[in-house]
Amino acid sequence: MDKTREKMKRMLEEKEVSAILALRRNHGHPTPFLFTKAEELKDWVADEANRYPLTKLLIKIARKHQSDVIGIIVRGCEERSLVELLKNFQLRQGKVKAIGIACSQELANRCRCDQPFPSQVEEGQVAKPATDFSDLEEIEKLTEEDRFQYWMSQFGKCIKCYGCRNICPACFCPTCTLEDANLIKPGGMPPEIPIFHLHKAYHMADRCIDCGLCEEACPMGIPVRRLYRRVKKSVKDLFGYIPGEKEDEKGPLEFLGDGSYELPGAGK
C-alpha cells in the first residue's frame, strides 16, 4: 500500500486535509486513529481481519472539527456510508475527502458484497462482486410459519445490548426510537418481539448500506444482516433504489405522498 501511504503523506503536508482517519497499529493490532502528521504513517495499516465503523466515528469529529477537511480510507461499503451520511447531513460537503482502497476477492466474498470497492481505487486488485444471497434462501424456502418462529427464535436472543444500533454507520439520530418508551416498551429481556427489531429494520430499509458489521457486533449471533439484506433487497426491487449509491437520491421512505416512489399498482 505505498502509493496510498504517499499520497496520504501528500494530503497532510500540503494541508489538502488537516487529518486522516485511518487504522493505525498499536501494540499488535490495529485501531482507528486520527493521523495529523505525515511521520505518523509509518503505522498505517490496511487491515481487512479487523473491521471498525471508520465513518461513524467521522461524524464526532467532523462535529468537533467543523471547519477543518478531514481524509478517510474507505472500501467500497464505507464509500456507501459516507454518501449516506452526507445526504442526511451529518457529515459537511466539501469537509470529507475519501481515499479509496479494494478489498480482496476474499473480503469481498467473505461479505457476499455486491460493490466491494470504491468508486475511485488508489491501489490494488478491484475484486468482483460477490452477488450471494444463500443465506436468504435458506430462509425463504421455508414456509410462512417456519420463517416466523424461526425469526422469533433468533430475536428471543437478544440482550438489548444495543450493539448493533451502535456500530451501524447510518444510525446517527440524536433520539433513537428503539429507547422511546412510546414505542419500544422499555426494561426486561428480551425486548418485544418482534417490534424491537422490526423497527430497526424498518429504519435500515433505505439507509443500510450492507456492511455487515451489524451482525458482526452480536454477541449472541443474531443474523441481522440477513433481515436487512431481506428488506434491502424489497426497496430495491419495489423502488429501484440503493442505499449509497447516489448522493442526490433521497431514499423513498423519505417522501410523503408526493407519488414519486408510489408502490406498483398503488393506484389501481
Given for the second form:
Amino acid sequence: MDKTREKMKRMLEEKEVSAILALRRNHGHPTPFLFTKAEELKDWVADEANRYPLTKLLIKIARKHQSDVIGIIVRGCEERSLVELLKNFQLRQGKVKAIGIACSQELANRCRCDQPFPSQVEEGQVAKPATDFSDLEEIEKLTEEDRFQYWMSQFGKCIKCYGCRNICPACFCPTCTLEDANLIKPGGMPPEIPIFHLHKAYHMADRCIDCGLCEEACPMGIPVRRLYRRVKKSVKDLFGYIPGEKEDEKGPLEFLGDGSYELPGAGK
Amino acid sequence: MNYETVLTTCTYCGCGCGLLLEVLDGEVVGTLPQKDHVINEGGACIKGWNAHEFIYHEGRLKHPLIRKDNSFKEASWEEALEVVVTCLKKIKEENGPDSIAGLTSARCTNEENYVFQKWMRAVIGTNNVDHCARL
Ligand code: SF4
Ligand code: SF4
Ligand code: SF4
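Compare with the form predicted alone: the form predicted in complex with its partner chain:
Below is the entire complex, every chain and molecule, led by the chain shown above.
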C-alpha cells in the first residue's frame, strides 16, 4: 500500500485535506484514527480483518469541523455508504475526499460482495465480485410458516444492544424509530418482535449498502444482514433502485408520493 | 483537529469486553466494541455501547461527600478517610469484624479489587467481600 500511503502523505503536506480518517496500528490493534501529520502515516494500516464504520465516524468529526476538507480511506462498501450519507445530508459535498482501496479476493469472498472495490483505486489488484445470495435463496425455499418460525426464533435471541443500528454506516437519524415508545414497546427483553427488526429492515430498504457490519456486530449471531438483503432486493425489483450507486438519485421510500417513481407493477 | 480511538476494557461487568473510546478534540464522544478482542469480537451489550456516557454525567461524584445533619457536604480525602477509619474501628470493636462487609466495583482494576479483598480479610478480618459485577 506504499502508493496509497504516498498519496495520503502528499494530500496532507499539500493541505489538500486537513486530515485523513483511516485505521492505525494502535498497540498492535487496527483502530480508527484521524491522521493530521504526514509522519503519523507510518502507523496506517489497510487492515482487512477489522472493519470499522469509518464513514459513520466521520459524521461527528465533520460536524464539528465544518470548514475543513477531510480525507477518508474507503473500500467499495464504504464509498457506497459515503454516497448515502452525502445524499442524506449527513456529510457535505466537497468537504470529503475519498481515497479508494481495493479489497482482496479473500475479503470479497468472506463478505459475499457484489463490488469489492471503489470507483477509483490507487494500487493493487481488484478482486472479482463474489456475489452470493445463497443465504436468501435457502430461506426463501421454506414455507411461509417455517420462514416465520425461523425469523421469530432468531429475533427471540435479541438482547436489544442496538449494535446493528449503531455500527451501520447508512443509519444516522438522531431520533431513532427503534427507541420510539409509541411504535415499539420499551422495557422488554427481547424487544417487541418481530416489529423491532422489521422497523430497522424497512428503514434500511433503500439505504443498505450490504456491507455486513451489522451481522458482524450482533452479539447474538442473528443473521440480520439476510433480512436487509431481502428488503433491498424488493426495492431493486420494484423501483430499480440500488442504494449507494448514484449520488443524484434519491431513495424511493423517501420520494414516494411526488410522482417521481412509478410502480412498474407487481412481480416485475 | 484531533480524533483518536483509545483501547480500553468495559467497566460494567465481569466479562471484560474490549472497547474503543472515541475521543474528539479531547472529549470522549462515543464507544465502539473492539473488533479484534478475544472476548467480545466486535460486539457489546447496550451498556457497553454507551459506556462513555457516565464520564460527563452531572450525577457523577468527583469529591468525597460526608453526611452532616442529614445532607451531604463536600469534603477533602483526609477528612473522608478519617471518618471511615473512625467508624470502621468503632464498629469492629463493638460488634466484631463480621459485622462489616465490603462491596467493591467493576469500575476498578483487577489489581485494585485484589487489594480490596486482601484488605477486608487481613485488616478488617472478615470474608464478607463481594463485587457489583457478580451478575
Ligand atoms: S463488503 Fe465488499 S467492499 Fe466492503 S469490505 Fe467487504 S469486500 Fe470490501
Ligand atoms: S449491511 Fe447492515 S450495517 Fe451494512 S448498510 Fe446494510 S444494514 Fe447497515
Ligand atoms: S445487534 Fe443483534 S442483539 Fe443487538 S439489537 Fe441488533 S439484532 Fe438485537
